[in-house]
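A lone chain, given as structure tokens: the form predicted alone.
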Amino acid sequence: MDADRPHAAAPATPRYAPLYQQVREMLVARLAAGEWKPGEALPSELDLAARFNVAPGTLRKAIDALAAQNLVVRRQGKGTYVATHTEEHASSFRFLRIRSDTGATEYPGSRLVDVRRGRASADAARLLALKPGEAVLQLRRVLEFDGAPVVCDDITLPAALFKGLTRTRYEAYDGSMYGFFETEFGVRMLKAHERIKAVAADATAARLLRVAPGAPLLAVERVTTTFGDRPVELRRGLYATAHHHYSNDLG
């Protein structure tokens, strides 16, 4: 029996799943295993269709589903590539939802304020699927637009996935934070769930964002997941919205 054929998919795959979904799940498993690296071209659709013993149309539909999930990127005339956070302008605003009130496209600068080791609180452990007290890394960074601080993020990461992460190592990397996680630690941020509410700036936020204590801010809590919906980042951000707003497209 050919292990690449759809009928050899993991037992967890429902038997009633359409064939293209079975192929999509097998492709996702190979992406998760690192068979094709971020930024690397996938084999041609004809080659993949032959590999999985399915019709080219079925394979194309599976690839379309991966593209809709931002797992791969189609490039006209070149083929299909594994999506990567290292392509800055292509991915900058997939997770960053803050926009200038002027409508101008802005690419923020990132300033890491602090990196320290700690222990997961009960709340962080629940959101990151860790045990309370398990080792974590705690990062604080500020995003600046045209030199003005707009976002202050407190980020909690499972220490086991980010061994060797230091401020020096981060600052030596030329790229986004998610590009850093992907390139240096092999952790790909795929999906995120966010909760938003209004808060007043405390003394620390006021100092970092250069606003008055008590000024209104947006508090954005994000849990980011990788393959298998595994949570790998808890991010709690404070957004100054005097000249910016949170933007999201629905539908």
The other form holds:
2 protein chains.
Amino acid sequence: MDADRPHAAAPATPRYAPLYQQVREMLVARLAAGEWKPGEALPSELDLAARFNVAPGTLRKAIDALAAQNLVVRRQGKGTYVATHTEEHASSFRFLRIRSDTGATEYPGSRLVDVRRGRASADAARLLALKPGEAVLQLRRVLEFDGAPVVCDDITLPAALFKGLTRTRYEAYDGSMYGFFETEFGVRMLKAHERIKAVAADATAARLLRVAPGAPLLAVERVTTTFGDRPVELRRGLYATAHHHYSNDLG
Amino acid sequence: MDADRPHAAAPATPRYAPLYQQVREMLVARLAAGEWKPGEALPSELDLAARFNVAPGTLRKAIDALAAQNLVVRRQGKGTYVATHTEEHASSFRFLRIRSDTGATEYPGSRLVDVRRGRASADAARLLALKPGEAVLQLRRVLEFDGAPVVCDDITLPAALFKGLTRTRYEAYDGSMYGFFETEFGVRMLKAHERIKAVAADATAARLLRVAPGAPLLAVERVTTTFGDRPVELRRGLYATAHHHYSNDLG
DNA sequence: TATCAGTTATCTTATAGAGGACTTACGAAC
DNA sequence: GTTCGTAAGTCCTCTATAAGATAACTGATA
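Could you give the coordinates for the form predicted together with the DNA, as opposed to the form predicted alone above?
First the chain shown before, then all remaining chains and molecules of the complex.
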């Protein structure tokens, strides 16, 4: 009816969806498309508000939602930045839940044991939304706290997304694995779901983690997703919890 | 200087703290004091804004923070309600992370094995901020999925907060254990921190969970806190993960 | 009595604008 | 050359107002 109402950008939505959520989705789409790269600053809030033809408060609320999701980081007086795995050495604990029992916050060392090309098992294909037998990369790495091996991860990646990933290329990179994926392949790990069980160490795990065969280990299966909840990593980890634990906050 | 500026309620804060956070803290204090009981409705936003002498938008932002913390629940057109453990049978999964591997969302049955009075061990006293030897209650309960025991919990509570807790009284209550604590003793479980390890089943656990002695189990140590991060529950659980898993979301 | 429409109360979203706080850069003063 | 203050840009907070959405209540009507 009143098509030229002054300040309503898109009031003609048939089903009700708040304007700030529409703006949020437009921003997510641009982030996913790479319009602003990780670490870069977004345009100012006033600029974006003008661009989307909404009030500054509305745009601000949309960015609030993105910041709550850790998609962007606000810095007062400077600007709003695309979140990245490369800086935030502290915030990197977002995806690393293993801690020393003593409370020491040392950052573990990562040692790549093996990189192989292979085909997705039925299991892996289901969890990664691939066709069975599709090409994947298999990494095995060990995390060491203070020189002692604590975590052994088996990582499965869709080969199509990580063309050119080699052992030497990873070892040339200085930083976390998700930082490596982000800067070298443009794959952004955003969320993850983990399923945890207790298992007995088999011979291989016992050797890599230096525990007795049959010793109880934490088995962590992680499916990591990127924009649109698309799964892009399957990670099966075995954690030796003699002097470390998996830390989790509820509520 | 300009003391009679028109629209600034309390701009005279010496060190800078946003007004909406001050309002939030006042609201938390009233919630902690029990001015509004769990399940009850808060006064309307306009009422509260007038009471605290702030603009509706500011009060709204304070309540937004409370809702994000799960302290209150908003219901459009009805009002804002104090969160409770007694309803939300679905949201009760907030503190229950064990799931069936098949994805069935059945709610487990709880069987109280034992209730004892005792004295806090050095360990328990430290985690619960009690003096060693202070009076505590020790509960042991088993969670059963579909009739099969899966979780065995040893729960330590400060006796001072749970006067009159007996086995029969718990069994007379219909609902979750945290709902029981809330309605019968006024103790609200708000947050929890968990430390997870893998251990081998001892004789007692093996019997209760019907697994072989030495079988790997998840050992979950939970410290639950109420207002002001005061610890009020210590819970050591053993989870049999043959057909179940601990589910966790990151990011 | 039962049902339906209107009213009211409430949360929810959106707009506009003013001023505060933080960071950075630039230029003047020493 | 160093230091300091100012200015600009940006995010941050708060206020004020209005209208849409949802649910409960009220009262008239069949």
